[in-house]
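Take a look at this one chain, the form predicted alone, written out in structure tokens.
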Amino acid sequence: MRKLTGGLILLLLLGACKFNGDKKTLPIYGNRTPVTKTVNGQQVTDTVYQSIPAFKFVNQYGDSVGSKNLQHDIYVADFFFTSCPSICPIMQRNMLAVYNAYKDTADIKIISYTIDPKHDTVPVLKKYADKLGISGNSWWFLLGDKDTVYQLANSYLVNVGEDKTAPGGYMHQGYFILIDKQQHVRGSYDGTDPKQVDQLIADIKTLKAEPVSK
């Protein structure tokens, strides 16, 4: 697993949890752009935050699903491949803790994108999910065009790609990315570290308690 880039390290350092009165709120990661508009005759500067672009893939049940199905959900995303011989098995075991904590919560989802669509067909993903004991629609394993998935990973602030020198032939970072209902990145956690996964579980609760943004 590669180390975080300098820019993301800075974002994580600057993005420590903030407190609004007595309530803790999570930071928003990624690029932000100031936008000036006229409101009631006065110019007001607002901030537009980086968000996850629209996507549409196929899940382990063969259903076409995407960002429209998640517009009312908080979700956790990661990138993996089923034949991964290194960090993926650890990541998925740790993600089970997130799944078990929130599988009965309607507006919490988990999204795992395969970075090896040639091998990870729908039946392969279904078998993988079944082996983990996953049922229902709270955790989707998604299959899509490889280039589209790789580009989408950048929006999650994660690096993925083919690498013949890497175990299994693919390079990917093992982060679990927390996304809010406005499609903003709200947290990044080492999916191989149980302590960080525990923090993710706690942060989901914090995010769920935040007032809904406009």
The other form holds:
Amino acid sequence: MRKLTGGLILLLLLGACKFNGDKKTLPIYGNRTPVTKTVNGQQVTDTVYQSIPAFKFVNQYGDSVGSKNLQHDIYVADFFFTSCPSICPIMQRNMLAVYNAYKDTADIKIISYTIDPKHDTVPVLKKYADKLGISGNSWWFLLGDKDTVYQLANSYLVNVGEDKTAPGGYMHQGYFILIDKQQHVRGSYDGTDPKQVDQLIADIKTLKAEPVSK
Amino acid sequence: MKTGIIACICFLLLALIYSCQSDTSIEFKQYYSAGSLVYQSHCQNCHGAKGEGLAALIPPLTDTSSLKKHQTKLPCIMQNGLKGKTTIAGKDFDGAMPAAGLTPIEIAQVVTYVGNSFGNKLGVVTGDDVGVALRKCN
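With the form predicted alone in hand, show me what the form predicted together with the partner chain looks like.
Time for the whole complex; same chain goes first.
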């Protein structure tokens, strides 16, 4: 009997070890649609996940860049404006932590979309980046047509818009959105909360370790 | 008998000094603790939980000599906002600070809080001090 109990405990311990050893994978957010195709005469149902549509904007260096340049990258996106008096400073302070953690990792980028293209011209964005201490190409501040950016925000599951009653004239949510190499939304974090930003930094590592084919 | 009287006077003197001190320290504590809440809700987003500022965008509040130099102007800056170049700790800042929308007493509280946090020790600034300073704003 004793031996049996000992064996049982050992088995349970092993089970626990195996459970802990399992790789954590991040969920895929957004709408999903089942698509039924005929492959080799057989009906196959596949799930198509919401993905970020193609876009082409201008970065703080005046270069035309877009989704094509991000095909092989994991990136974190947020929406801001340089004259924002409310949550942007704390968001960018927290985003600096993400930048400092991954600025030397080639396939990880940060994309900050301005929601005030009228004021945030290329020189304004460049000056802002310089003042934040950002150099190189791992953090882009993107300028695009206002309606296109607002539309794009929806695919990142973020709400932005003009609001005369909001501080600075724009309403926006301070989320940091984690996008994988297939342009799927893999995480959403409150950019004003340092704890959630730490989680984001950890999740990027998890996502990077994910097998390429899915 | 004589020593008793002397001891009694000494004790009274000590008690008087002690109560005076605790008067200012109670006033200081009231301003300071109220100021910490005002700071959290009106200042911290930009200037940071430790008054560290944000790179070259938002000036820090940790430079005692700059704070001291601008101490009488601080209430005006909070009431009216600030635009144009400012030099803090040898670094130039030219962003805009919005008006904080605070009452004079809240300004006094937060000036006391900032003036005695983040390595600063500038003592209490009262509502009366702020009232005087606000009348001198241009």
